[in-house]
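Just the one chain here, the form predicted alone, laid out as C-alpha cells.
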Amino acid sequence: MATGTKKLGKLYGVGVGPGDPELITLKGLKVLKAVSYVFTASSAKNEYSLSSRTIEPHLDDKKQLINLSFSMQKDTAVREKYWEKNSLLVLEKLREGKDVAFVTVGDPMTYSTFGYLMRTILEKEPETDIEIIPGITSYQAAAAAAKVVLSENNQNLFVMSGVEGIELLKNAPSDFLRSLNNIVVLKVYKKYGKIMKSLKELGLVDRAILVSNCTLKNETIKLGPELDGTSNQYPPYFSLLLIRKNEN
C-alpha cells in the first residue's frame, strides 16, 4: 500500500530510441514534457548516459533530471543492490504524488534496465500505476542504416544477446540453425572476438554486418568481407551484428 495519504504518482517507462534525438516518439516526448522528474540510467563505472543525451535537446532547463547508476556485473546479488537502491529513489518521488519517467535507450521491454526496476518497484508498491511507451530498438535502426531487410514473407527473425558469446547457435542442432533466416546479435562488445570466431566456424562471417554507434555522428557499418573472423579487438560499446542467412 502507498504510504501516507497521498496517491502514488504514475511511473512511465519511456523508450527514447537508439540515440538520435529525432527518433523519440511523439508520445514519449509528450510524457517527458509532462512529468515532474525524469530518471536516466548509466553504468556504475561512469556517469555517461546516452538516454540523457538523447532527451536533453527536448527538455527545458527546469526539467529535473536524475541519473541512476546501475551495475553491469554478472553477479546477480550485486546488481540487485542497485535495483533496490534505485527503486527507493524512484518510489520517493512517486510517494510524493509525482508522475515520473524512466527513460531507456531503445525499447523498455527489450534488453532494458527498466524491466528490473519495474519489478522491484512493484514488489514494494503493487498498486503502482505504470505505463510503457515503446521505442525504436537498436536493431531496427541498424537495419534501416544498413538498408537490410530483417525479415519478409514467411521468414523468421532470431534476436539474441552476445554477452556470453553465441554458444547457443554453435551448439544448436543443425536443423535449428538451418531454420533461421535472419539473426540479430546484440551486445557484442566484450565477446566480439569469440563471436566472430564462432561465426567463422559456422560459415556466417560473410553474411554478417557490424553496425556501431547507430544513428550517432560516429556511426559505422562494416560488411562481412571487411570483418576479421579472428579479431580480438573490441568494436565500440554500442555495436551489434545483423546476419542475413538468405539474400534479400
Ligand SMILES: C[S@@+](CC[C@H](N)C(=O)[O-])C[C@H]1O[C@@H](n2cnc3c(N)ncnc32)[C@H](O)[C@@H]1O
Contents of the next structure:
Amino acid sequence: MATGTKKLGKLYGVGVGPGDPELITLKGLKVLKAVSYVFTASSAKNEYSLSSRTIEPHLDDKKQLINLSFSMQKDTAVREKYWEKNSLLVLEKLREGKDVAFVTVGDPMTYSTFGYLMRTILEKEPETDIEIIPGITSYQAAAAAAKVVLSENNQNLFVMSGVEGIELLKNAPSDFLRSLNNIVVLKVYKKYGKIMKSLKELGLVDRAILVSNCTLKNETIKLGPELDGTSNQYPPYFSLLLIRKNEN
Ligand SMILES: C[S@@+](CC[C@H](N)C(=O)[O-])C[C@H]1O[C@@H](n2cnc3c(N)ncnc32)[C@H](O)[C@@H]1O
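Return the structure block for the form predicted together with this ligand; the form predicted alone was the one displayed.
Entire complex below, previous chain first.
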C-alpha cells in the first residue's frame, strides 16, 4: 500500500521485441492498451527510443507516453542518479493509483534498464505489484533473420556482452571454449574492431554473422567472409554477432 490512502497502481515491464511492431506479444499489447501511462527509455545522449517507435503504431494519440532518459556511462554512481530520478517519476504515477508499463526493446529481463528500475522501485515501495511480460530477444530475431539454429540437441548456447570485448573467450580454458557450440555477442558497437581481432585469433571470423537493425527497414546481415574488422568503423548500435562454431 502506498504511503497515502490510495492503493498503489501496478507496474508492468513489457518486452516489445526487436523493433518490428508486429513482433510484440498479444499480452504485451493488451497491457499497453490498458494502462494509464507507458514509459519508454532512451539514452541521455540522444532521445531516440526504439521501444517507443515499436509501440507507437499500436497506440492511439491519447495514450500517455513518457520518455525517461537513462545514462549509459560505465560509472555506476552516474547511472544510479538516473535510476533514482526515473523511479520517482514512475512511482509518482503508481502512487496516484495508476497502472503503468515500462517498455523495453527485446525482453525486459535480458540486458534491460527495466531490472534497475524495478529494483529501485522495490526499495522504495516493496509492496509494488509487478508483472513482467517477456519479449522476443534481439538474438532470437537475428537467428530467425539469418536462418541459423541457435542451439539444438545437446549443444550449448553462450550469450555475452561485448562491452569489454570478448577477452573472456580468448582467456577461457580450452575445454570450456570447446564446449560452447554457439555464441551470441550483444552490444558489439564500439568494441567491434577489438572483438573482430579476438575472433580472428580464435579462428572464428568465418563462423560469425553480424546482424544489424534486425527486423527494421535497414536490417543487414553480414556473413563471416564479408566482415571487416580492420577498419576503424563500427556497426550501428543495434548490432550483434552470432557465432556458430559448428555447421548447422
Ligand atoms: C541494452 S541491450 C538490449 C537487449 C534486449 N533487451 C534484448 O532482449 O535483446 C542492447 C543490445 O541489444 C542488441 N539489439 C537490440 N535490438 C537489436 C536489433 N533490432 N538488431 C540487432 N541488435 C539488437 C544490440 O546488441 C544492442 O547493443
